[in-house]
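We begin with a single chain expressed as structure tokens, specifically the form predicted alone.
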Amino acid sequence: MTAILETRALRKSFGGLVVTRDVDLTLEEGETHALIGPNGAGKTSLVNLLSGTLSPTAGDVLLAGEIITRLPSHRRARRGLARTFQISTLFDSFTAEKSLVLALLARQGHCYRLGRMAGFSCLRDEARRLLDLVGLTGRNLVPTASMSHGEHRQLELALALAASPKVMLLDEPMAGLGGEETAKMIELLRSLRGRYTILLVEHDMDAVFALADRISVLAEGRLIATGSPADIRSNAGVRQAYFGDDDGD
């Protein structure tokens, strides 16, 4: 398989506090790759380094073979790196469709006025296709303020897909979801497997083992293991560091 996203000896420190310790991570094209680890392991810091929200102290980030280490987040997004966040970042007054049309316009580099969107019929069609894809059929004219938390998560995923991404960084997409909503999100992400390259940061282990082709484990900022779900389940070091299991049972 072809590596689409890589880090090489990626390191981030704040003074004497090292939050990412020389991480070498590779995402293969088309895989769903989960990143797990205990609280404080450095998962969000690593995602911030990948997306450009943070600049590394040392090391490099590569997207499709291009070094993007010094590019700001908006230029990484233009190159095909899309991200969702733990906390929803939507405009409450916008409808789902309008949010997506604006995202599609931004992808194309158009200048626009918020009040003059009547001529973008093809973009509205694409917005509705994306809403269908994430399970929001018929919700196109609903203001985001009137949507449930689960629907917000679905819309955020649609916004990421609107960027035609090479890689999607999904930061805890199950956060705050109830049991039924979590099951729905798992099925939605399963439907995208193989069609998109996904780095999934998630605490829900049922979701991780249901979705991931490979799993990487962070502990104290260091990558301690990468492998198949079966490999990670049976790895004594991972069980000790992540699950707090001393005897392997």
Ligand SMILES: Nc1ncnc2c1ncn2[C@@H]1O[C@H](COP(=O)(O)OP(=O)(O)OP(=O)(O)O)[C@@H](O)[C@H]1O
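Only the largest set of C-alpha atoms that superpose within 1.5 Å between the two forms is called the rigid core. Since the structure is predicted, the reported quantities are computational estimates derived from the model, not experimental observations. Numbering follows the first chain given and starts at 1. What changes on going to the form predicted in complex with the ligand:
In a rigid-core overlay of the protein, residue 138 has its C-alpha displaced by at least 2 Å between these two forms.
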Given for the second form:
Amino acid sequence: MTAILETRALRKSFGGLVVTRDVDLTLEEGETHALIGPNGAGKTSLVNLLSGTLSPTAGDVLLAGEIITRLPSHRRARRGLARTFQISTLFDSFTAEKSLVLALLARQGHCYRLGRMAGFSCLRDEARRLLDLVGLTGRNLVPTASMSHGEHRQLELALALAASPKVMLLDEPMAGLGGEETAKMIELLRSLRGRYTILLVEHDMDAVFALADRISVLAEGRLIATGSPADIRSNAGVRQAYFGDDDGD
Amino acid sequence: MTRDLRWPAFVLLAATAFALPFIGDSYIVQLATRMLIFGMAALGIDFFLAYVGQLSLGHTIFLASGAYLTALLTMAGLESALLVWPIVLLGVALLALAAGMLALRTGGLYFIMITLAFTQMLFFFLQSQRGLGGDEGFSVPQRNTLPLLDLSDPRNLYLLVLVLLLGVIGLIAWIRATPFGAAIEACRDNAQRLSAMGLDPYGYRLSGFVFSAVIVGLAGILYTNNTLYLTPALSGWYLSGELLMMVILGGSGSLLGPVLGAALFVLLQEQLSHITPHWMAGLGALLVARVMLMKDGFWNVLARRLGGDDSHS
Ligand SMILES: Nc1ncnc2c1ncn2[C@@H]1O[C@H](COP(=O)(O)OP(=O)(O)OP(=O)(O)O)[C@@H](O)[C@H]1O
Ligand SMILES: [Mg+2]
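Can you switch from the form predicted alone and show the form predicted in complex with the ligand instead?
Everything in the complex follows now, all chains and molecules, and the chain you saw is the first one.
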């Protein structure tokens, strides 16, 4: 197994508040690695440090062995790091298809191109295939602003996939979805397992145990455990910190 | 389903505009030229406002630098428009690149303050130039020259301005349909998502800024050729405000809105200032009425009546 994404003694503080405390996290190539922890544990902050949205106070981030700590997020994205956001972060005035065609064009590293957007018909086909994949069939020409919350979550994932990334950081892809939508999203993520390296931040324990190869637990910014789902299930410290379960068994 | 009448309306407007020099007297032609020139400047500012998504109070630097460079080159003996205009546009583009690199590092209110400061610096610089008549300004001896078209005839100048304006409208429509235009609008909608996709928002903002400045610079070139008289007020924040009023009157984010807003503004300015020196109060009342009573500029409201629910033309 080789590490594809790694943090070394990563630390982030906002004034006196330390949200990431000396975190050493390793994502092995091809694994689905769940990141769990109570509200405010610092999961989103860690994802932001990995994607370059935040820059750390100390420590390093490595992608495929290279230090990327100082790279801005668009540079990291070009090296194969894609992400979704916990709060949908989309182009409201664009249709789903236009957003995706732009994302597909962005794989070349720039969009200083003066052909007609509508002329890239093979990219439009690819965009529609991605929309089919995430369950947005037939919604290609709907403006993002008039899509439902669930559809926004699906579009977030489609945009990440459009980059053909090496690593995907998924920040609560199921947040706010209904029961049936959640089940579909779990199915979809299951179909992606093994094809991408995935860091999955998720509160839904059924989803986590169904999808994860390994699980890391964050509490108050500190990584308190990493292990297989079985290890984590039986780890007393984790139960205490996360499940609020103190009977020890 | 009602028919989409926006294209017929646009064609009718353009046809009227082309017929104007043959039916109107020279006063009307000059007034109409002024409308079109301010319409072009308003379009440039609105490109930045609506598509790049930022308010600038500094675009009059590009109007003034376009106008002053044209005047200075002309007075230095360069008369050919084919020579002078590209040089001036290049100069304005470089100035916009430098100004944009400084100002676009910041956002929101800081950006507005910095661009405002730029206009004031240029204003006071121009005002202090004795050789350029200080506050009073100076007159330019002649228009630029073109082969085949005699610009000393105001009707010809008007027609040229009209064609260039239509060209700018076409250019904006085309840019918006390209990946480059989409990336510019994408960073207005969500810069964070754009960088997560691997694109650097700064570059698209900057090129949008330069593009809008060049349009305003072209308006400046035409301004000099039309009035043959320049004053430092061309670089003032006051004019920036007026240009924004034109955009708001007509409707931001459409291709005809800013032009029609400018036409209305120039017309009212001309008519009301004959009646009362307090004409600005009347215009202010109109602007308040527009903001209170209409959700959008009058062209956008009209465009919706004419068909379609967006504002593509
Ligand atoms: N920009 C910021 N400035 C100050 N504090 C911040 C900032 N961003 C996050 N925090 C704080 O950092 C802590 C961790 O927040 P974070 O969003 O990373 O938690 P989380 O684990 O993702 O929580 P949730 O499960 O609710 O999404 C919180 O206490 C939050 O208030
Ligand atoms: Mg979070």
